[in-house]
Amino acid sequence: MTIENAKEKLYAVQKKLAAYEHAIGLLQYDGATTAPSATAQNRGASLSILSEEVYVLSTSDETVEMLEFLDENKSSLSDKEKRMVYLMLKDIKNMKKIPMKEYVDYQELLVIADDVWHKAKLASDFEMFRPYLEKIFETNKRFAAYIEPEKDPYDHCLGEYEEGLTKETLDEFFGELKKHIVPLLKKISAKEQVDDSIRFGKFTDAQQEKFSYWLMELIGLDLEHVGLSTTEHPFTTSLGSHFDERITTHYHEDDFVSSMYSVVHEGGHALYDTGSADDLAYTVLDGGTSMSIHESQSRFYENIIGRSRAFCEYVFPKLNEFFPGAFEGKTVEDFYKAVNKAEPSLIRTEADELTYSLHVMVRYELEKRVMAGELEVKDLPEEWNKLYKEYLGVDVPDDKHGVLQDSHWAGGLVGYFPSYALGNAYGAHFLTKMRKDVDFEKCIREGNYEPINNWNRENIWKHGQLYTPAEILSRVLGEPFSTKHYIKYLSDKYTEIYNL
């Protein structure tokens, strides 16, 4: 084998494993937003079968002798291939040490326990989905044993979604949050709450639909290459490459606010993958390199941009014309104030800026549980409502708006919720640096969004995965992490909003 030929493999190897994930997604994608209610076995089938010819494909002593031959040559790969076998060989001796009847039922139990999770919420029925989420998290658990026996399986799931990531790095994350947040949240509960009425009222899903195009282009999302659908969960997928983006929301009629900041949240994400160097098209490399930096991203033009009392002015006029008659009578102060509204919520994807990272918290300390075998899945309702009582100090009312409020267990992001509290501090930090180069606030006053945008793309959106997390967040921060820039925000914000 030559070092040209094994890299005309490698990168054949990439394109053919990317269509299978176009297909997969699609299916996925599929399920999620428009596929007919009693579909999802045939799906599961043919899931299985792609799953099956992924697990194949990417363990063949073919690709693994063609990786490790580009891994003994490495002087004569470029950075970017380089990164590209290391990625692919720490997946494949990851997959490798998973059975594949496991790895393809599992992803078979994904695609049922995804359907299942649909209906349980529908008609607020934990016992109806408990039986798979069971099986989802001792599949989680069986699997970390298999990859890294000698880890803890919880570290193992998190440096999943983030290289690296332990519980004792969050217990310190979280505790220093939780330090001055509880009691900013105290000093706010004691002063007239905000009025937030202006976001009530009736809104049809025709008028929000309209209103999220509009959005997707102001925040400079290319709508030829990234599409918008409905599901009860929103999120983002890529299709096959960065070339193919899809977004989802959930419009709520009397309740614009709640799809407005979905769109915005999940635009975020797809700037970030569409974002990616062309080059990196149908490699390993493209798209975000962990959930944390692209919550980091997300959350950045949802918060950072979205609930900023610059966007406020800019979009207020707007939701005149795309609202006719909704808004008499009130004022661009009442919009901004209401989409700050800091009070305890029992909805994370509601959650206002300050009580977000309570809600991931709860979500971290049960899974962390779980995965510890201290807590069964039987009693997370329970739990889930006791600490809910504990850290929010809000009552649940029935499962629907309690445990089974959030999608990732039914798709298998055990580890996954960290990202989006670790996302917020990162944005932060980013949002300190990008002002040394960027009139942030004037961009958005104007409806300018290219030195914004530009400004990510070639420190963070360009580069996919070629750098890990840490990397990047060193290459562009040019000193360490710290969780006081967004500590800072916070207390600057809403000390403000709420003169403190």
The other form holds:
Protein chains: 2
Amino acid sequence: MTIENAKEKLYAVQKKLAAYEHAIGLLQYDGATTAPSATAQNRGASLSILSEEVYVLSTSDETVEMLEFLDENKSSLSDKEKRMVYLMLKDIKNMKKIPMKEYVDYQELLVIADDVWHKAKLASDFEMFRPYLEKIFETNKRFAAYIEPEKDPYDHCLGEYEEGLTKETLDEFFGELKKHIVPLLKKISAKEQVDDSIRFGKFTDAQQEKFSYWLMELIGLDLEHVGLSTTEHPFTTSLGSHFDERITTHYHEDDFVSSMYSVVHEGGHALYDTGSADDLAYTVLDGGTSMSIHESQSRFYENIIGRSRAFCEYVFPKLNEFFPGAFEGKTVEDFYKAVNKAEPSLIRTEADELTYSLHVMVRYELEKRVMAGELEVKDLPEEWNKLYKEYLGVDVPDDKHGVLQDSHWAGGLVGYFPSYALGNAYGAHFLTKMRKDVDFEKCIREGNYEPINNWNRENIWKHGQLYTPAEILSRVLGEPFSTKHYIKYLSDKYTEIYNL
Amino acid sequence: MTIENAKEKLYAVQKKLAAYEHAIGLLQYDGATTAPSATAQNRGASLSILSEEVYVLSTSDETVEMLEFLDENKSSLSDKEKRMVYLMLKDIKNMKKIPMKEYVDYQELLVIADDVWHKAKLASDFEMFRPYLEKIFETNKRFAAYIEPEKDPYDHCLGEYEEGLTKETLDEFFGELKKHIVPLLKKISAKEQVDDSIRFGKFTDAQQEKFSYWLMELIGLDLEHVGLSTTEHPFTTSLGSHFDERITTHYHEDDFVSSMYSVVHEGGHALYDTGSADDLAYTVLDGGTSMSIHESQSRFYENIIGRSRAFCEYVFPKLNEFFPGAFEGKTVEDFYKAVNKAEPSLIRTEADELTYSLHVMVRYELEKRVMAGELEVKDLPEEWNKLYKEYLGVDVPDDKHGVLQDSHWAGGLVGYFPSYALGNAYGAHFLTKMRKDVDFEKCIREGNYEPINNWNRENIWKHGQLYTPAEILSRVLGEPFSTKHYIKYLSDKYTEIYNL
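Next up, the form predicted together with a further copy of the same chain, please; the one we just looked at was the form predicted on its own.
Entire complex below, previous chain first.
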């Protein structure tokens, strides 16, 4: 094998993998958006076969031989190629530790589980979903033991989404947040609550859809490459490469704010993905580097931008065009306060910026305990409700508004939730750096996202997965990451809004 | 190799092929329904890779060896298995004659061509589409020469959709139709034209969508397995197996009749596909046996059922529920006449039952001449317009309403169009047999499709591709197929409507 030859194979295998990921991603996207209700089993059969093909292709002797050859000849590789080889070899080593049949069965299980979760949520019936969730947690434990037998299983899961992340780090991180958020929330609850009636009314799906497209264009998404659909639970996915990106939202007819921030949140994910340098397309370096860096972008657009006064000032006059007559007698300030109302609530995706991390903490605690064998899946609803009472002071009326609200576990995403809270905190630290180059408020007040997007693109997006999350943090920050910026951001914002 | 072992492989390969067809079909469906506008190239990259995988899997030594082994041991196979082996070996022999690179390039070309066709149609600019269409015809000629070098290339194309069909048969078939339809049309044009104003008005997409789902349920589709979307050009596709079927339609806000009959037409295709016996799923026998038998079903539901007086009587009262106030002062008879107005027109999919075959004849003539090298693609618009003047007496104002109206050629479907006309004629002959077992008009007048669907399921649908189209015809008819039933059907119907 020559270097040239091996490099050609390297790119060819990645292109093939991208095609399979396109097909698999589209099957899943179709299942969530368009497919008729009783087609999950049929889809599962195809997904299981395609996953098996991915497994075979990724771990074939030919692929491994090529990668190992290139790994031994690192000096002939570009930095990008070195990283490709490293990531692919790491993946293969992990995959090879999982028996193929178990890997394929798990993919099939996830398709069925997602379908059952939808039905269970609709019926608010955890028992319907329980056997599937048990298998999902059980499989995650088993796979963790296969791949990193020496490591704590939950630490392994965390590392899947954020290299090197551990319970220890998170216990400290969440402890710090709790220490500051809970007193802040107490102070707020002693004050008069803000009036958020502006968000409620009658907003048709068609009106909200037009508004969604306008928002997508406002924040700088290219609608020729980014599509919008509706799903039970909003998400973002790349199909084949960052040239075809899809976001989804969920319209509530009586409340336009919910979908509005879903669109901006998923839009942030889509900006990150589509901001990958074009020469990363059809390689494993295409797209974001980790879930927490991804969430740092989505939540940056949703909250730091989207829930700022400057954003509200720009959007409010437009609101009256999209929803004529809906906001008579209301002001920008009403809008700004309504979208920043801090109040303990039941649903994570609807939570305000301040209480959001508490929702994440509930999930973190529960996952951690299930993975450690300290909590059984069957007891999740009860524990969920207990922690919501403890952290947020709310009573969960049913599983639909409790343990069944999120799709993550049904999708096998154990260890994912902490990314949301980390992302929040990263974003606040990023902002302190961005401000040195960009007149942040002015841009947003004028609806001019180019300077902001260019900054993010240059510093974060274009690199795709070329750097680890830790490297991105260190490159952007030039100093160790600290939660203090996030805490100061929250404290300043809510002190002003609530006159604390 | 043991028989057991080979049979296991036979089913495994088919299941794998079904998964790839699911992925490929879904990529195409997504491109037509949901994908952002500038994603065709990305989709083409994935489709080309997946098609290559299908090619490799279908023609691998392992697959061929298994099939040939089973072919040599036919006596140990069920009738179904014999047919599977026969169809797969035939396909492989054909595929092996096409160099893989050319096959894959063609799949990629079709993706791009479809995208360009959409844009060219929008711009009514044939020149934009011409280079792609030239390549498509050129490839069809080349592939025909690879596969059946001894055969006329257009006869080969016809045979791809209908085993054994030739120009000779079609020249006679169309000659017969022309001989009767043209005089009938002349008599009609001497009479007072019917008033079809009932179909025009303002019908929102949302209203029409609700009506579509109602129609789908009416004719007996299972909405848990059959989905509905909108596309430029309506079509039907199975994804993976007949357990996941999709139909599409196109809403015109000023005319509810157009989409109504698209839904019933595509619904007919979906009934046929989903009517395959369940044990044919994930085998090559799943779905319809040929395009003309397929069209015999879709056009049976669209015309023989959907444009009958009995159907109009059942649907009319419901129309008032779906489109309140739209039909004040109108009667069932107005509705019946409006949907049966016979009038030369420009658009095939909007054409009435009587003139429809003339639209097909134009396409047949042109395809035939291009494939014979008697006509160049660049001259298609001019010839198209000339034939429309000659057969239908209408002036084509632009390519959008002319040569660019159909998606078929963009999708590589050369030799497909005649199926529509054959299907019409088969359906009319089938009806004479169905009437012996089913009180046809009574069922339709009462909205009771079970007896009709059961008859079609037992006689046609459940067999999937177990029998050739000729075998299906002979089984159902018990006598040679004749166009006289179709001609009588048209003649009786239009004589009554127009008092000829």
